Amino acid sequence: MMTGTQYVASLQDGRRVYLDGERIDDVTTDAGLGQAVRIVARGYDALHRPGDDARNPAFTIPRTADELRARCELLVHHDVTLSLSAVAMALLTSSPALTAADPAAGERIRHWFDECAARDVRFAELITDAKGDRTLAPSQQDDPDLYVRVVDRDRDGVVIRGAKFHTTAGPIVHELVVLPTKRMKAGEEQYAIACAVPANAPGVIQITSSHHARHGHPRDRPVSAQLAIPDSMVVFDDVHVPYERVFLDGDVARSAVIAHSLGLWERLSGVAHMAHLGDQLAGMAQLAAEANGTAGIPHIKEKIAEIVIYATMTRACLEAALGNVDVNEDGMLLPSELYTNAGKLHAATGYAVMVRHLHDIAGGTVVTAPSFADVDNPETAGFIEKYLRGARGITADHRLALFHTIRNMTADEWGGREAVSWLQSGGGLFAQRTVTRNHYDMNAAKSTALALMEATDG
């Protein structure tokens, strides 16, 4: 297993990354990306175990209910690069179906997975193409590169060209895992490509956005300081991929298999994270009400109750997903498609309302509170301590920390990024609604309705 220091060194590999119009020669020292690197490095140190046989628990293939539950707990309490191991779980989940068409596919997936586990690497999921005119199929676009495609091949591998968007952690991981964004059709074989590309491979270019504050007092942004990871648009400018790293090539009939499997594992991670997030929202709401002296007001209590119910129902869906598992042909446990998707849909659709309740309870100081830098300034500190204190026993420091945490969590650049991310991650609301509907036992529901009708007729 890698240490944090070894992880940092592993990123100094000549990868081609741009941020704010400038080429970043070293992502580990850059003001916009270095903090994210340090977050991940701390996670490496926290998980590190000595010995050649030590293995990061994120690489455990769940074969028991306890292992599946332990995976969710692991993801919630570590940085998001561990959650992105969902793409490896998706490939393993898809392996039986892919092997049916290509007997060597499963072997390539397992060999790559074992090699990644031995190196203790981190992944990024690359699924969303540029897409251009979304009313047109990939082969109908005015530029054929608007979906990642195979443009050439030789006896050793394929050459891919195109771009993938919304790549969380791309600049600071080791493996970029490319998947088709949707089911391809006959005639679109060049777009049916799934493969793994090293982040420093020739021809890989990342145009990055950072969500870390590069100025201001560190206590003003306590959430993003612990969690913020960059995103990127990844360009493949004629990148050669060896066949041993190619998992799907031209098989349009199975082009959506991996994306569907990724949706399952990504949404399970989302439900686990949002169950934890629901508890944080409830706690913040209660703390804000107590600090403001409004905890006993009926409409405040009602809003907090709604957040509590939201958090409880999200966690109930997580428990149902873990308690109603499926087993694939390789003996790998899979969370319930029904409860995973219903839970992610519930959490994502309700999040904005819960944040609105939190803002209503906390008040406008969430976005107008002075900086902790003003607390450090002797010319202004006394005024803040005098006027920003809250209900009896609530200090200005406590109240200021509360307001800045809520703002950073829900209302500034990082909070805005998270609001969009929770809505879109795992494929968006329509996909979750569709999968939930498809996995609901409607025949059983109809039978119960018919039984009621027959009883009424009797």
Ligand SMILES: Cc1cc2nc3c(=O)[nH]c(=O)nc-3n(C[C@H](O)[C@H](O)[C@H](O)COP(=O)(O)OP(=O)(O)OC[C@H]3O[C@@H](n4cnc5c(N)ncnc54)[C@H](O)[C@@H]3O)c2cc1C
Contents of the next structure:
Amino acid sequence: MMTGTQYVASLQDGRRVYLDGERIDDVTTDAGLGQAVRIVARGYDALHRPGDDARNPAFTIPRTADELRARCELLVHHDVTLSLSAVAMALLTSSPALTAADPAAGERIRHWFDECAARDVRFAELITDAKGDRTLAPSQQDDPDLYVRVVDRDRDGVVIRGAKFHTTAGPIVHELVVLPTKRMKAGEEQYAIACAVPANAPGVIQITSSHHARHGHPRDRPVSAQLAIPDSMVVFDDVHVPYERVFLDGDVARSAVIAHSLGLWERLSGVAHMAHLGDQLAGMAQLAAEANGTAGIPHIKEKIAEIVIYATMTRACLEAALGNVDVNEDGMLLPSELYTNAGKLHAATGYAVMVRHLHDIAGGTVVTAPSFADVDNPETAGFIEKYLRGARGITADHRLALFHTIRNMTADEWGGREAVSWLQSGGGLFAQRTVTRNHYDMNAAKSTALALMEATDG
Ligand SMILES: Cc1cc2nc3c(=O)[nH]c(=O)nc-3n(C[C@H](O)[C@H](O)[C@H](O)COP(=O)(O)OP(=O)(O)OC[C@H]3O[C@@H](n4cnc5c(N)ncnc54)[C@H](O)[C@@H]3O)c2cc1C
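Having seen the form predicted alone, could you give me the form predicted together with this ligand?
Below: every chain and molecule of the assembly, starting with the one above.
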């Protein structure tokens, strides 16, 4: 397994990354990206075990209920780069279906997966294409490159061109895993491509957004300091990918199989994270009410109760997803499609309302609190100590820390990124609604309705 130091060194590999109009020669030393690298490096050190047989637990293929649950626990307590191993789980889940058409596909997936586990690498998931006019199919766009496609091939591999968007962690991981974003139709074979590309492969260009603050006091941003990971637009400017790294090539009939599996693993991770997040929102709301002296006021108690119910229902969906598993042909345990998707949809749609309750309870100081730098300044420290304290026994320091945490979590650049991310990640609400509907037993529901009608008639 890699240590944090080895991980940092592994990123100094000539990758082509841009941020704020400049080429970043070394992502590990850049002011913004370097902070994210250090977050991931700490995760490497926390998981590191010596010995050639040691293996990152994110590479454990769940075959028992305990292993599936352990995976969720692991992801919730580490930075998002570990959660992105969902893409490896998606490939393994899809392996039997892909192998039915291409007998060597499963072997290539397994070989690549084992090699990634041995190197202890991190992945990015590249599914979201540029898409141009969203109502037009890939082949109908005025520029054929608006969906990633194969533009050439030789004896050894394919050449891909196009761009993938919103790639979480792209600039600071090793393996960029490209998948078709949706089912392709006959005639769109060039777009049915799934493959793994090293982040430093010639022709790979990442144009990045960093969510790390470059100024201010560290105590102003305790959440992003632990969690903020950059996103990027990844351009494939005629990138050669050897066949051993190609998992789907031209098979339109199976082009949506991996995307569907990724949706399941991404959303399971989303539900697990959001169950934890729900508890954090409830805790923040209660602490804010106590700090402001409003914890006993009926409308505040009602809003906190709503957050508690939101958190509990999200966790209930996670439990149901883990408790109603399927098994694929390779013996891999899969969480329930129905409860995973319904749970993710519930958590994502309710999040904005819960944040509204939190902001309502906490008050405007969430966005106007002075920086901790002003606490360090003797000219302003006294005024802050005198006027920012709250209910009896609540210090200004405690309230400031609380309000900065709420702002960082929900209302600054990182908080805004998170709000959009919870809504869109895992393929967006529409996809979650559709999969939920498809896995719901409507015939059983109709039978119960018919039974009720018969009882009424009788
Ligand atoms: C912070 C963040 C991180 C992300 N991380 C990743 C990542 O690591 N990897 C990755 O691949 N993706 C990632 N995503 C992308 C995410 O899955 C997409 O944002 C999501 O699928 C929506 O795609 P879009 O952003 O292109 O929006 P659009 O496709 O433009 O969708 C916007 C709206 O239009 C609707 N819409 C679009 N087309 C149609 C249509 N034809 N018919 C009906 N309705 C339509 C959608 O349902 C949605 O409501 C991330 C997104 C965010 C915000």
